[in-house]
Structures are given as C-alpha cells and as structure tokens.
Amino acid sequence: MNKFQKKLRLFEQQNRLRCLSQPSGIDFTSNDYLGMREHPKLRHAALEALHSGMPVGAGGSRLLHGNCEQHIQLEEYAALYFGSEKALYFATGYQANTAIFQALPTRHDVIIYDSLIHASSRDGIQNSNAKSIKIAHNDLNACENALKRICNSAETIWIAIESVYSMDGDLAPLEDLQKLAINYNAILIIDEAHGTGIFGETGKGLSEDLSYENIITLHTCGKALGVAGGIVCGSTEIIDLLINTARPFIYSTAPPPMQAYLTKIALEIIRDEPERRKKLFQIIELCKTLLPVSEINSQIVPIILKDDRIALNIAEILQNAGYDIHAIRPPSVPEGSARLRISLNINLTEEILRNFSICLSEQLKKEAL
C-alpha cells in the first residue's frame, strides 16, 4: 500500500491530484451545450416509458439476450439521420472509440492520428495491432507526408481525427482531410463528440456535408444530445465487422433500452428545435467580444495558463465566486498547457457572461497573464 500512497503524494506535489466533487455554481464546465439533459420532452418520455413497462436494463450483451427493440430502432433512425448505410450503438463514446481501433485496423495497416486526439482514441490505437504515426495537430502537410511514406507499404491506412477538439475547441479541416483520404485510398475516422447536435446545417456534425465515401463517424450522445452512449456510422461492412470483432461490443452488457429510446428522441429534438443551436452560436459570438482570448472557434474556449498551480488557483477563485469551472492539467492536456476549459451552453445569459468575464480578467491580471 505504501507504493500507492507515494504515488498519490507525488500527484499532490505536482498539483495533479484529482478528486470527485458535485457540481456547484453556474455551469461553465459540462458538455450539456444545448441544455438537453433537462429537456421536458426527454423527462416526459422517460416517465412514460417506465410506466409502459420498458425494462430498466438489457439483461445481457447484444449478441445474446440484450438486443432490444429500442437499440434496433435507434440504429435504424441514426443511419437515416446521419446518412450512412448502417449504425451501431455503444454504451459510451469511449467504448465506441476503443472498439473502432481495436477491431478494424490489422497488423498490416497503419493509423495516422492527430496529436491532440482524445484519450479514448489513443487507448484504442494502443490496443490495435496496426502501426501508428502521430502527426502535428491539424497539419494537412504532415498528414500528406505521412500518407506518401506509407501508401505503398500499408494494406489499409486509417486517419483518426476529431471534428471539434475537446480541449482546444478548434475545428478540423474535414473537407481537405477527406480529399487526402480519397486520394490515398485511406479511411477517415471522424470523432464528432463535440460536433454532433451543434455543427452542420441541421446539427448533424461538422461532417454533415461530407459523403460517406471513405469515412466512419462517431457521434457521442452524452454531450449536446444530453443522454449517453456513442453511435458509430459507416458502411454495412464496417458495422457488421464491429458486431463480429469488437470486444468492447461483444463482451459488454448492452446499454439500457431506456438510454437508446431517449437518444432517439434527443436526435428528433435536435432536428425539430434548431433554435437551440442558433442560441448557442449567438452566445459564442457574444463571447468573442467579452472573453479575454484571442480566438474562439466553438463552444469550447480554452484559457491556456501553462502552470498547473496557476490554473488550480484561478479555478478555485472562480468557483468561490459561484462559477462551476475546473483546471485541466496533464495528462489530459500536453505538458506545459494547463488551462481552464470554458464550456458554453444556452443557459448562460449576457449578464452572467459579462460578470464572469470581469472576474476572470481580474484574476488573469493578478497573475500577469
């Protein structure tokens, strides 16, 4: 036990010890960008489903007893909604990401991945039999150079990216990346975790206008959709291969039927209530004039403070002032890039944003940042 105590003490000395706490204050940290988790339609649907006798749990894996009607209905709807041939629903986005990389690339393949890609993708890549190449963030030249080096030796090339990067809030150049993928006969894997429900003409993600030629998309359901799970969209062959080879899918109890049912309703709400996305983009535009940052690309606004201690101190001061915001430190972000991750949502008023900006600016001045 001393070994574990020493490790915990080291985390504490490095200002990297984490602990669990309940949300408190005005929300500047959750991924509930559209205020969906408390949507009255979802609440009403959940109550009605319980009263109608919908099972609380699935009772087994999807390949055994747990393949419920609600899972099938969601997947059929999601494939039509996102424009793919087929879709597969996982309990979490993390599970879906690890499944993609564990199951699809083989030892004869190569995965090219963005240096800032999410930890779930990294874990999946680490568990893959394929070789992997890390490239500079959002660098098209680096991507093409890597493609040129391996195009004649790899059986299949996979390019792994996020559409909206979870800690930096910047956007991937998807059209150019898809062109590269097509030119080099590669498959582009797009994690739409922070794009689904928000970007695209109708909220289907930053990849909404792309054809499903050479791409796989992952749509996380626990962020802008307000529920939980992850939906992988792609060709029939890709989805059928995941069903047959993805260990996180095969050996996990299926998501609760209620979760799948509410996720389908959440997609319908996104379709029917575009005013939610419109309001969020109005807040993003307002924050471009209010917040002390040089560039805002999305609902995720990083305040890079570099030093872990400074990030913790400012976060604590803001929390004491009534704002729910947290310091993000390595290994969640690269070394020397500790930050506050401001997460915008439609429940934030102009008054709240102005007061928050003043409080934040005062603390940055005190730290001479």
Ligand SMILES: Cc1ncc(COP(=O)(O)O)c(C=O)c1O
The other form holds:
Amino acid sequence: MNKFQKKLRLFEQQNRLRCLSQPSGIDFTSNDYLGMREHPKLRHAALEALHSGMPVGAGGSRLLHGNCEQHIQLEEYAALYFGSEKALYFATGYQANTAIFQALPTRHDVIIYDSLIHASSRDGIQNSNAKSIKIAHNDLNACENALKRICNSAETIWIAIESVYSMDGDLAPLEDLQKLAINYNAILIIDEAHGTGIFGETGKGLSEDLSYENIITLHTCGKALGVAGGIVCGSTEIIDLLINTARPFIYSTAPPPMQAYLTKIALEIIRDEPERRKKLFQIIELCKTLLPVSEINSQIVPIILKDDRIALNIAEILQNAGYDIHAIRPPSVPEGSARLRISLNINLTEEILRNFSICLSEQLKKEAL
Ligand SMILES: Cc1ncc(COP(=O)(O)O)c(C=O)c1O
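Taking the form predicted on its own as the starting point, write out the structure of the form predicted in complex with the ligand.
What follows is the entire complex, opening with the chain shown before.
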C-alpha cells in the first residue's frame, strides 16, 4: 500500500472518508435557500446574454484584459445596494475571504477571530503576516478582553466573524461587535455568506442596518443568490488596496462576465421579490414547532450527534428514505460535534417537513438521542 492509499485507508477507518455523489432526494442540503438557481428571470437573462454575444470567459485577470463591463456594473450596483463606498467581485467567496486576510492585515496587526469562522477565512488568516487570536464563539467578553490586551501594541486590529454561522445557524451580535470595533478602533470583517438575501428588511444581510463605519462585508453569491462569487464591500481605500495587493485577485482569471451579469440580476430579484424571504421565514417558524431541536435561529438547523458514525448512519437512513441530507464531520466542524446540517429552502412544503421530522425523530429515538 503506498502512502496515498494509506492516508485514504486511515480516513476510512476514522469514518472521515469523503466521496463525491450526485444529489438525489428532497433537498435538505443546498444553500439555495430561496430557490434562485432555477429562477426563470435568471435562465432567460443567461440565454439572452449568450445570444447577444456576451463572451463566455473574461480572457484574463481583471488588471490585464479581463475587466469586463459586467464586473464593473455589478460592483457599482453592489456598492449602491449594500451602501458601501466601493465593492469588488471575486469568482468565489472562498477566494474573496483568502484575499481579504492575505492582503489587508500586516505584520504589525492582530486578527481576532471567532472560533467557528469558515475555513476560507481561516486559510486567509493562516496566509496573513498578522498575529491572530482565536476567541470563544459569539463571546463578546472574550472579544473585549482580547481587544484590551492588544490595543496598545497592535497597529491595526481586525475582528473576523460571520453574521449567520454556516454550520450552527446562530447569529452574531453584530451591533455590539461593531460598537466594540469602534471603541477600540478595530475593523470588523463580517462574512455574510449565509445572511445575504435572507436577513435584513430588504435582504441585504444581517448587517443591513449597520453603517459602514469600521466594517467590511463579504456577500457570497452562490448561496441565497443562486449564482456564484463573492462581493467585498468597504471603503474606497480598502477596495483599492485589495486591487493592488490581493494575490487571489491579481493572479487569477476574472470570473466569467456572465457570472457577474447574472449575479447583478440576482441582487435585483432579491430587492424586487421579498415574498421569497418571507416564505423562508414562514418555513423557519413552522420548523420551530416540527423539528426535534430546542433552538432554531435561521435557515440552518444543526442536529448535533457528536459521534461521526452515528451521524453517518442517520444520514444514510434519511437518504434511503428520499431526503438529500448529509453528515458533517470534523474537520468541517470541531472534533466531537459531528452533525446533520438541515438546510431549509422555500421549496419545502409542510407535508414534506412533517414527514421528514417524523423520520428524523424515529432515528434519533433509536439512537437514544
Ligand atoms: C461562511 C462561509 N464563508 C465563505 C464561504 C465560501 O463561499 P463560496 O462557496 O462562494 O466559495 C462559505 C461556503 O461554504 C461559507 O459558508
């Protein structure tokens, strides 16, 4: 057995082997919370754009030939829409997060980050020259203590959080965190991956009512918006600094113009069709009475099972019963917190939810959970 096979065998023995499979069954997994991927306006716009001659690829990086009118129009629209001075579009949210942390904090800076932030932010932090401090999840005291400790030595302090946590579905105390950031002259980086399109009066995210004072927001476009990409919103100098120093931006082919074009249309749909958001919140409310969990804060509902094997077993039984749901295991979540991640979307009917809940409850009972 060679070393690659040994590594794979080890994953298998630990119940950590991951395999690709095509989705099948009723969707309890995707991040297409608002059913946007199949929106007729988006399909129609894509066909029309191709017919009218929109190039398929950008042909180069944004700084060299790849800067298309669709990128510029999206960024201008996004800055207006989200209320920031400027915006910058990346091919994926992952790329945007790695860019933010690699490019902005310098070696005299400190990044304070929530223990549950996404792998893309962590990878960016690892690539950064700044020191970093991990704090307990959603713990304002821990955040303030860290700020107190470093406020005299750090040149700039960055605080990295998510608005809606991707694997736990709970919400960050954004207003309090922004107050702390302002008091300590820190910059709050808010990853709105699971907030954009869903939260806020008009779907701009959980940060919708915050002023752009001391904050940078990241709005991913492949989840509730149903397309792909990541839009970073911030001050003019922050965005210009990213254009000048963010390696994932500089050294990569620009996203296809079609992707930018459709993302702009998706933002317009979010603005024009609040009924999608309302429907999702009705489903969330219904699930509070149906699902066997004590707390539901958003469209993401974790069923923490701790043990990888149990999570895999229950996921498999639910899959066989016709539901597309998966076990999430470490390292995607902390050790000992394997879970099912239920992801709600507007295509789920009351009947589907009731049947799913019965099936899930039976399995949890069998495992004496
Ligand atoms: C919180 C969070 N940030 C960033 C990303 C990366 O976004 P993308 O899928 O657009 O690369 C994800 C994706 O799962 C996420 O959950």
